[in-house]
Amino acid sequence: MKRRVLLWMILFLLLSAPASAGLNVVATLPWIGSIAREIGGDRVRVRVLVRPTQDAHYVEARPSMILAARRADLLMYNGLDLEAGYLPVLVESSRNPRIQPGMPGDVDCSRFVEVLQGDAATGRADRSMGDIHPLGNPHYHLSPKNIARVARGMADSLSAVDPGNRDLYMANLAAFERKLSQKLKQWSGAGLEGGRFVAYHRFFEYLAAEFGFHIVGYIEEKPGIPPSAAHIQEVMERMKEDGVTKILTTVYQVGREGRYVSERTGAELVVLPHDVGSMKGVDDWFGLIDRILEVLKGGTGGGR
């Protein structure tokens, strides 16, 4: 009976014992699941939240999501609000210590970023006006230099959380830094420079901020909200005064709108992937900006 008991009490703790484990990280989106299994290797275990082929503007808090932050030791984050429909709910409800607002668990990226001004950085903001960003664009994933800087910022969540690891966190780091600098010296010569493109929606300013290219319109007249004929008819004027031949869009916002217009002037519709897994072959962090690249280049229209 004593060896049962003994044996049960082994069990256990070899059951709950988190350090042996590794950490679970919780990821809201894709690439930021990516990049922290680069940083975090094999003491971590990561789930993420959103499915690469849905709007993040648009997710609804689920039992399973609960679940998963409730055992999260640490929950990563995209912030500037782009959560904001959710991620509250999920914090509140899990009632885990360890990812509330101001714990080392509590892993907003946003904060190691330079942010581009946002929708509607200053004034009121409702709802009328679309789904507006007052805290700065959200879609900071596409920067390779901001990525950089939340490389770094997620091997210092980890290293506070798991001071044990801070080395295998570092070297795992510093080899991140390597790739993102041959991927950089490859990157350098995408030739996107002072090309002028229309946008469905404002998803690509910093990738245009980085590679010297231009978004001169957008078909959204305001984020989130179906634009109106005479909004598009202004548009389609504008890519004739600019020489505009190519319309970005990502797989989730291809509707008839982009459609009507890539019809009607001849441009091309090119979609892009918005986050890692949202095309086959896009794997990881590095993949999404490989594919995006290539398909500006060579003007393939994307796919699937």
Second form
Amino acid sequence: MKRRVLLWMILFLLLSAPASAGLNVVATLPWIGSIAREIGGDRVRVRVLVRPTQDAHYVEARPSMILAARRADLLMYNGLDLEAGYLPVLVESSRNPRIQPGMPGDVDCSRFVEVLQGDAATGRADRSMGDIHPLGNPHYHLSPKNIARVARGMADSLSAVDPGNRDLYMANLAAFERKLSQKLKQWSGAGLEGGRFVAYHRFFEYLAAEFGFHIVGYIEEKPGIPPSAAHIQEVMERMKEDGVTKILTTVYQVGREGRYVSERTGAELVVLPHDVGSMKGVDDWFGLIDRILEVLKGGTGGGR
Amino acid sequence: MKVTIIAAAAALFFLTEVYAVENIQSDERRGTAGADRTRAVALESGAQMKAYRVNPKGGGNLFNPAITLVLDFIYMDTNLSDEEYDAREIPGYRTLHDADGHGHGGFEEGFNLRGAELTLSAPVDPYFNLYATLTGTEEETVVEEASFVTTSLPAGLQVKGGKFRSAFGRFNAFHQHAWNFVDAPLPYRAFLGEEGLVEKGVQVTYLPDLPVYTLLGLEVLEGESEVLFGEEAESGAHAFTAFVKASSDFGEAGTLLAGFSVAGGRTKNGSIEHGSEFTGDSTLYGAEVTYKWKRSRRRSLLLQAEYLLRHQSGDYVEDAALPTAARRLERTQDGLYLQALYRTGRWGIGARYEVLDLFRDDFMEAGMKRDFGDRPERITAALEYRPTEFSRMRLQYNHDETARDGVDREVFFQFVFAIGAHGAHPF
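After the form predicted alone, can we look at the form predicted together with its partner chain?
Full assembly next; the chain just shown is listed first.
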């Protein structure tokens, strides 16, 4: 009996031997996976944990995620507490020393970026204010300026873990930067400057800051909390005052409040992709920004 | 009884209404119009741009441990009188009463402060994380859990040590406030007691790099769990558990987790009948299966079942105060619970069915089988309202036929609140 158990254990150990060359990168969100693929090229196998259609604020740890983290050489995540509900348990349960806090494989992408303070700016933070992010607005992935910094940070992180391929990562980074500067030229003609919108959640602040448009109100009164009738009334008044004709939402946030405001004010409910893969044809990070700007300009609606 | 249900339902309704209406906040932005608006809007956005700055993370306050306080407050009502309720037991299984005389999950009719649970956690150094949970009731504060977990062992190994909730079975590892119903399922109550298997000891787990999630574990425990082992069976560690759990995803939203566990050890306790003493060996086997389906934040379904089988053999003295000879006791008993929980938005509904004596109810005293009557059963329904992740209200009804003398109809109205650090949830 005991011998059989021992044999099983040995079999498990043999099976658990490292599979093949190349780095295992585990990315929490699809956009992180997208940038990691650009910088890592053929040297990395990227596994994304959160489904593109899922709300990144409400993810639960699954054992399959623990298994993926177990094999990871690098764990890349959004940070700013966006993953606080599942990442700590995942990292501890992974039993993987390479991705523990402070190790080279622990890549908090928010380390590389400039954070829009948002909730942090008010100076006061407690949960009576809803599901706020006291470390700053975590949705920096819609900021080309920040993505350039994240790409550089990823190239450095990959090089630190895999110094032999540093040249490759730097070459991939250079290619990414060339593509980005081209795209920036193309995007600069978006003509969104001075535009006024209302949004459901504080999700598009970085985009607004970089493309010069304004979000004058939020249907959501407090993050993560359904709005009160009084607040919705207020938002509708504000929309009338400012001549707002578009309400920005994401796939997972199209709720009856947004539809109600849209019906009452005649403003269009614009469904934007919130991450790579959340809508058909949005296959990488460039495609994500392309699509968002296209929709904001044209007002053709999201198209699922 | 009826009055309580109506009052509880009314209170729940009232609370949801309060949340729906919410406070009206005025905004000082009002009062500008026309061309001034453009300027005002631009100024507002300008302020946003100024807030752009380098990520402030990495300050010195990160050395403070994460602190969470959970309040678990329960109102209970039953059709039984206080005497009937306190004397209630599960015949043939256990009659052990709590120190304060409550034999039945520790509840009292009326308001109950089940606990204020304070959890502290932080990395110790690059090699260990530390967790401590202090649970305060009105009478005392106990160290419910205080354990270290390694983070940097190679090859998928992890060691946990201290006092902790054993990874035996599925339900056991969860803290009271995280349960899907107010009380523990019947098999757990019968075989492990309301607290479950919480022991001092060491746990080693191994997560091999297989295509499918497979966790193997062993625990060496002190063996003090009152109901299963008793406190004085032997000095030195004299209990163990072993478990294996496997999980796979089914589609984008479904996850299945299944496992087998065994716990065993030397036993000396008086939980079988009042004043009795049993000395011998106990083995508890467990089989678990959990299916979770989570389409979105709004909708999820949880199906969970566990089967427990306990075998005990040893010497039994019916009244330890009298100089009677010990008789041979050999008992093999089992139990099962099935539960379902469906959540949509802030609401959830749950149902649970529990039964003992499902396949085995052998209670052999000196070679003679003893009969304790009907198969103990219980049916539970629950309604849950969760305004946010940090607050939860639950209305629960138990139809309890575990004792010979009549049905216990229990109603619970539970409030659970958490403040402090956002705890990460295990699967």
